[in-house]
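As a starting point, one isolated chain is supplied in structure tokens, in the form predicted alone.
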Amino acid sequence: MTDLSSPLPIGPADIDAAARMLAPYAVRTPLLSSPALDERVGARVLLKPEILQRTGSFKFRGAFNKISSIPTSARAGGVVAFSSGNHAQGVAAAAKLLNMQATIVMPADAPLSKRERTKGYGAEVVLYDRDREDREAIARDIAVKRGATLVPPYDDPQVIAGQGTVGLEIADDMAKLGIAPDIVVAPASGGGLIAGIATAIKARFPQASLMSAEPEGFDDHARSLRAGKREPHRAEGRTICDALMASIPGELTFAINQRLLAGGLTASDEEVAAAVGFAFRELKLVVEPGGAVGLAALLAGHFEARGKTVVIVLSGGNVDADLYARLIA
């Protein structure tokens, strides 16, 4: 059970510092609106398109904030990360900008486009079997042998603070528009993105409801929030949301999310596919399945949005062309 009286792992000041660090490197993504989407759900919807971020997802923010904090004396060994793709690319790109070597442990069944793009940033890719091998153990072993720094995908204060700059930008832009968010929804795997966003949004708009979004069955955040403690999901097999398959929320991320989130949403693969198609046809945006799960929950009516101001984070757009063609068809 999380101690609800203990200090949170990060605060708004940490996100402000991350924003200053990222300013010369990260894309400040806009808030977009769509009359077609507003009409369909009966709400004022604002979309945060992290598909436009460097490397095609929000992950660059946390990776760069973490890697840039490594002392110069410790950079020779490089960095090691484990990821299904988006964190991999974020770490690889950040390391390249900082003239460091990156080694990424990736599942052998990760989308080919994500593997190739990771290599394209100059990273070494080490493949593993996600059903039989422990990616974190492999990464830690490499880090020890090479004297490298491990860059976790979510359960790290500097990573969470970097991801929180998404929420800081949302809060700043909404303040400029003179409106307050009623509901903010973001995808969750380990929970770093929604934890960072919740920290930033709640500091400016304490009445806003923050919710995680996950694929149906892979609902460890929804389960954990209901139970009041970290619980794994019960899913077997796969989901088209390959970026959202973490088995249990992170310790640090859940400490934040249990305190700040109103609940967790889920959407089926069929609903996610429909959302990917809607984004293509109506919004003219390419969104990967994991990045569209919040939009899927909205379109499927899994929470009451009518008459409210809703922010949906589209967290990434890295999807294989063949899968994307099937989804939008």
The other form holds:
Number of protein chains: 2
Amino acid sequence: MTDLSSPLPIGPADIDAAARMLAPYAVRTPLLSSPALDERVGARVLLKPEILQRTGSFKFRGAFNKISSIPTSARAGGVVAFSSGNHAQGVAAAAKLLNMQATIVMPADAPLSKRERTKGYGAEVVLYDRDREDREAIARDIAVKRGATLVPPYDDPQVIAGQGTVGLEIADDMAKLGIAPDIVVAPASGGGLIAGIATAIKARFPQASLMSAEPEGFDDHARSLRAGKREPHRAEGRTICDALMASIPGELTFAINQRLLAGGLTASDEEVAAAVGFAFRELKLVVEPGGAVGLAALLAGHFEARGKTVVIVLSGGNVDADLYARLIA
Amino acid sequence: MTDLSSPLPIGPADIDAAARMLAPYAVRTPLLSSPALDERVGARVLLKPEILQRTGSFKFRGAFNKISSIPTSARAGGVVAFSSGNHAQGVAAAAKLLNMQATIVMPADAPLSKRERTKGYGAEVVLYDRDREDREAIARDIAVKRGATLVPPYDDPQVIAGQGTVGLEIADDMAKLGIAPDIVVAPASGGGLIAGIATAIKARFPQASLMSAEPEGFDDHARSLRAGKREPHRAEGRTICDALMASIPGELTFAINQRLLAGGLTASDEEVAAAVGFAFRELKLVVEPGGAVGLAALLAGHFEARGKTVVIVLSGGNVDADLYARLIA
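Requested next: the structure of the form predicted together with a further copy of the same chain (the form predicted alone having been shown above).
Every component of the complex follows; first up is the chain already shown.
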């Protein structure tokens, strides 16, 4: 049994507060269903398409909630963040809405579209070498020099609470439909999204099984959940899931996920590519590889879904056209 | 002023009846909004994504409503239809759900994915040469030989009423949001979709301007609406909007559209390609060229949208991967 009474980094009330903060700005994404998908997996599947969120991923939610909490006296210094792309856009767009300057530290190999879109929201982009430089150090240096506030990608209560509004909306919509989720799956990199979702869902549907989804090899959540402590993944190469390459779960996020998650799923790059193609052909939704890893785990049969009510979070849709063309070919 | 009291081929009650028939089978598609799109055009835009409908286009609605009306005594002969692809899939899927055999007469140059998907729903596909053979004659011949019921693509009251459920859902959702549409745009080939939508919308929002959208050159609705009588288009070549190549408005559909539509919009293939790319990059929705022609007219500024509440119907998302890759490049 999950004990929700002892203290965790955030609770449902923090997510309710984030939802009120976000209401005028974030897109209230719907729950979608697809007869083709239901027939394919023999389950009742509800998709939460955060691809439809402002900036094309859920990251806007956490970024906006965090930046909104910066006191007026500290706003002139702007914000700084490090990100491979989706958090970058979320921070840039949120800062713009709040009339603040944003500087984003991005790996030089981040997808071009993510870099361009980040600049499009008015942010300054500083590139670094993913293999040789420390993005956190670069970001902290900028924060000190400019008096900017660092907006962490996941290990922050306000960020986790913002992402948790995804789970709150899922819970609200399912309550309206009169159905309860058996399984809820969301992609994990640092773990902020699934931690926030788990906090919101477990408060309303304590019987639901929450699971993280990661690219094969980049399975630090699956490993950590099994080990009962934070463990890095062992991957040395790349994955097509550019958004999901964090090396180890966050401290705050893992404190939540360790308590609320039933386990961690993985999917291979081939399975992810197939899921992106399925989403193109059958769902008519543009999902980036990292955003499709939960769908990939479902389609590949990596957990028992038959006869169940399953919620799959499609966390982002920012993918370069040339990679997308290869994935759907 | 539009006079809704004199008789038209269908009325709002027919659409209500179709909605009840379709409720257990059709996807209740949502209304979506996109801050990026709203900012781009300076309007409040609501998208009706029929790409999310069963079979990937609105055509399932009309086909299912029509086939459901076939008396039990006539069901053994199955159904036959002619279609370039979306009606084909709609008829095939509806027939399968109703345990009936479907034969579909398709042009040999229809997109491969549309042919394959039609077969995937269990239909028999008969190909014909678009330039040299008469698809209606082939379909009628099959109907006579097999005792099959012809399911017309648009010029049929049950088909129009089924497509009208798109408009009914738009009206219901806007009433819930407490807003009224100023302009509603939907693609037109034979005109069944916009006729059904206009019937539903005008009954609830008489001030709304309804407009058809067609590919440049294939503008038989725009011409006919201007002329006050059915006129064929003058195009001789092709358009990337393979779903929108009907040569002249239907008789029943035009009787409705002539009374309820404010006018006809067009968009060039280049503008349609740009809209498909915009939908990929900014909306994360897979829209086929014909399904994006209304969005194209909006993005190209072919009507005054600034400051208005505009509903754009994205009517289908069935596009071959290789064409799609070229369109988003």
